[in-house]
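So this first bit is one chain, no partners, the form predicted together with the partner chain, shown in structure tokens.
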Amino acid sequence: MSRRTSPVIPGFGLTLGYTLVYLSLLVLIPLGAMFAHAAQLSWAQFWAIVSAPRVVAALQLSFTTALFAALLNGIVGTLLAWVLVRYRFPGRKIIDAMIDLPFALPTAVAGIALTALYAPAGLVGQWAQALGFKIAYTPLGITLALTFVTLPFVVRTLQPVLEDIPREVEEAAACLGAKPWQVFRYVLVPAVLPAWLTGFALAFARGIGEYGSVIFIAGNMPMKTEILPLLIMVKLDQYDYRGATSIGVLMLVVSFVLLLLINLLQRRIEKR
């Protein structure tokens, strides 16, 4: 009976209309200016501006960037949700705290570590170098940046989920004769999946659009190693608003999309 409105609880139009006004200001309207902004060019503009060679170049560098990233998120942030939450071994809590470091710091600190850590002369580096190829300054060394921001999207996602699984379900499955890859096939993976692919589609998303922490080791030589948001700022850097915002749009309208899938996935998670 409590999800009911009351009467006598007060503030409904006072927290409301804030909410609304806060949100108008700060987000909603400074978005649709840019929509806005979009507007003023033809269709045939937009087209020559998002289809220009350096343009498709970057938004398949960060595509596939990101898409890698969250791959290998998908599996390292599983084998770590899976270990935090199933074992109990020396370690684990400091481990468990620290997976939300690329949250906690900016992302321009990780940025130069990770272009420390990477570049030809670097502690990783210079092994690469040694075995013939390069890291930092390449697609891979963009795909370890974004995997490092975004490490914990997928483990955070799935702890819950995978601590909600009880024990019992496994071994009733052992029970009645199932192979351990049959219960990973059958009981496991149909659970997890709703919100593995959140954890992705976050991870992908938030890869799509991230910049500090990919600036530093991208090298940014254009149509081989320059992000979308990188050429947004190159852009805006030349004064060409239109060049800027016409990708800022096509950036909005990709993440919308993914926000609306991964909405409509954790409401298949709730409805579990």
Partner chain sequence: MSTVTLAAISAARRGHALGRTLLIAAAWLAFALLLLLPLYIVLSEALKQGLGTFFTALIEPDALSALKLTLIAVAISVPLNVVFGLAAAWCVSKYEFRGKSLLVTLIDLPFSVSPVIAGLIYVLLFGAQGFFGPWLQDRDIQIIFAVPGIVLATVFVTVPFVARELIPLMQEQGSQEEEAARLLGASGWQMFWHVTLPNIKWGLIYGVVLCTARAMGEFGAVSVVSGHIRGVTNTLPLHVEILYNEYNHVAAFSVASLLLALALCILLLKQWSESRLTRLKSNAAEE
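The block above covers the form predicted together with the partner chain; next, return the form predicted on its own.
This part shows the chain on its own.
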């Protein structure tokens, strides 16, 4: 005879109902409406829109720059989280607070600041131009803007995990004869990798849909530096709602598949 255990705080049915209603109103219904609007097109019409050279170029640019930004933040963000957790030094709290600036700063302000810095006449841009390459109005500038915006996702995801790893574990491994790289490989990496993948996925997803901080530094040149969210705005300005929703559906499906694969990989690592 099975016996149901009561939770400490009852009300599972009510809270689940509120959760599903809230999720439906904010996420499921709007996304369902977008799919329903795109479903008015035939498959041939939908494919003609999403396979247009301009859309393909924007899709490739958005996902490539978001991927490189997430990977760069995966390295730099891990180092920042490690330093903030394991070391105590003057100015540590100031650096820790600065990590959250991209969250609090309006994305348009970030885009203007980055453009002023990396433009050919900017403080950094003029030195880059003297060396023979450009930063602003290139994919490199877009990657730097996405790196700035998505850095907190990696750092804030890794910090709690690093704080929960006892230093005694590393010291014990060293006492047993493990070299520093072996401690890193067999002690730290298995504990940190699931959280690292979570931070990477969050940064990657944010980078794909980022708009405000990118449009100023991108230059918005079709087939060169035009990102996918901007192309959707162009379609809306032209009252091409079917084209905009088709691109949105494509963007949503590709992002969902990539995030699903990352989550499956994360769960597999956690089980191992």
